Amino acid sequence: MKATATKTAQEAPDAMERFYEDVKRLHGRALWQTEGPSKVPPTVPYLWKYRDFRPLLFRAADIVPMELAERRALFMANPGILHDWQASNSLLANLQIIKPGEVAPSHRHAAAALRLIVEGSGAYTAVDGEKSYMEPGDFVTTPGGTWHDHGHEGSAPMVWLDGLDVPLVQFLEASSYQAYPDWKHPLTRPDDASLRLYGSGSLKPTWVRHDAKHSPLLNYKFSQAYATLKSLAELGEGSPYDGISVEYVNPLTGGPALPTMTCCASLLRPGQRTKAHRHTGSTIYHVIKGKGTSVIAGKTYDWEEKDTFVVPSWTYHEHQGAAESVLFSYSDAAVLKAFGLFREEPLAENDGHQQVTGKFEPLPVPERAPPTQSRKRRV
């Protein structure tokens, strides 16, 4: 008996080295020999500075004409992920400028966007025949699958920051690209009628259908978003974690604008420095006005108004502003809380964090090992 047992114990790595050939050959793989899921790129905290792309967004301007870019836009790109475009995993980032006279054409695309508009005023977005007016501060949806596309009639040019899924529906490989057949789609309906239709908020009209799980409202006005979180703050402190916050959500259903997307307003107060938290589902942040600071697992960061961070998921993240601060935000946070994959959860007492002085004081956070499997980009 043990004779055998000791030959069964020599064959058996040439009889394991062959079954590994066969199941290669049917281009599969064992379990027990695989880390687990596949890993992909960490999306890591980043901060870019509004006033190092300006001036690149003014040359681009310049010497890129629009028959060759259609949208000059410059991306933000995670130093965490071997992409070499996009913010975070699952959404991008990008900064566009428009000249005045300029007319982009029309197509559309499963992936949504939005625009928040940094600077400038004068131009338009149109969706599927709509034309809405941009100012500053203002957050437009280019839902997924309507037709888009936009101009410029003021005098100055204008600069916007793009958010997209494009990385999360591509993972999903449910993309889509059409560009529209007579190169400018019509307008088949009154300029901002949707902010008429739907404006309000709290009233609807009674005979208009809209099916779409996307918001009917195309463009929610800063100024309506300021007002509201300036009345919210006459009530209480808000959410300990991200001041006085509001979402941007669908008036006829409660739910989210776009429904890949989460997206937010936050206003803090002088001085007033949030609870740490983290959370599933990486989250984009832009500084329409203020100063402040944020600690992301662990290290500061300094933001003025036009700047954009990152906080990937499930990282420890707390603000303070130095002055009246306005955040916006989206997120994945939509899709996760659809399928139940949203969590959160304060800064333990005893995590090792401290708050000291003033400033966020953090143990050594080990560093991540840099992927080793390297990947082509993506056009």
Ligand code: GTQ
The other form holds:
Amino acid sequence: MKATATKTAQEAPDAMERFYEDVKRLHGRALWQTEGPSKVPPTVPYLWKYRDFRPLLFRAADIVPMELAERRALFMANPGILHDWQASNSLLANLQIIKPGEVAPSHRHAAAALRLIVEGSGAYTAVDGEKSYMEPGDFVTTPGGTWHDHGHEGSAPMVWLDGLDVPLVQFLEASSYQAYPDWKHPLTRPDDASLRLYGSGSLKPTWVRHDAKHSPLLNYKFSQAYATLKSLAELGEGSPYDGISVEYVNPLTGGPALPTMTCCASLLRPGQRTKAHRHTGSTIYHVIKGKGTSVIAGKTYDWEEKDTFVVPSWTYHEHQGAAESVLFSYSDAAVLKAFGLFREEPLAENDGHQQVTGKFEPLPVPERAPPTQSRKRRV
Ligand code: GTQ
Ligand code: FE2
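Take the protein just shown as the form predicted on its own and give its structure as the form predicted together with the ligand.
Zooming out: every chain and molecule, the one shown earlier first.
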């Protein structure tokens, strides 16, 4: 018995190597050789200053014709995600600029999009034949699969933030893209019809039918959201983690406005400081109004109006408004909640606030490999 055991131990390395070679040759892998499920997500916290991006957008407006760009948008790319242009693992955050008189042509894609209007007025997004006029702070939906184009009838360039679930849809290999055969899809419904039909939130027209998975409302006006937040602020502090916070919901179901993205607006009263918590799902924040500070993973990020920042999944974060502030946010929590993957927990230590490890320093931006294919159809 003893002799056999010794022989096995001596032969083992060889036998193992031969075994792995055979498995690999047949395109298999041994589970016990993989890294396991605790891979650190590459999304890192980051803050993009509008002050830096605005001049770039206006330069693009000068030199890039719409015929070339189709959409004149700049990606805000997460420094932790190498070789790609997304803001988080699952989401894009792009700033788009359109000049008066321009029309960005109709197309459709499986990915869903939202717009949060940053500056200017007079532009519209047309979705499946209905124009919706957009003003600063408005939250505008472009559900996946709908034909959409943008046009500008105002007098100064207009900028908005595009939030898209493109990386998620690509990961699931569910992408599709089609350009409309003509530049512009015909208009088939009165302007802002969805706002008139569903904008009240609680009074539903009895004769309309809407069976799609997304909200029938294309534009959630900032004026209405802000009035609601101000009124709620008179009741108290709201959520300990998000302040006076409301979710943009499908008025027919109470579910998320877009099936894949949870979208919220949160008001922080002057000086209000939220407690730290963490949850699964990465979240993109955009500052509609005000200024303040967020502590993300122990680092301080000072934001002001029109800035955008990302909180990665399962990362402690807390916010403080230096002045009355309104934060818009969108995340992939809608997907996680639908499949039992959403988890959250408060920071238990001390008073529920994080230990701050130092002033915010910009993260080093790793070099990116040039894209291997045209980005134009990456939706
Ligand atoms: O406005 O249709 O930033 O399709 C990226 C992809 C905007 C849009 C983006 C898009 C759009
Ligand atoms: Fe699009």
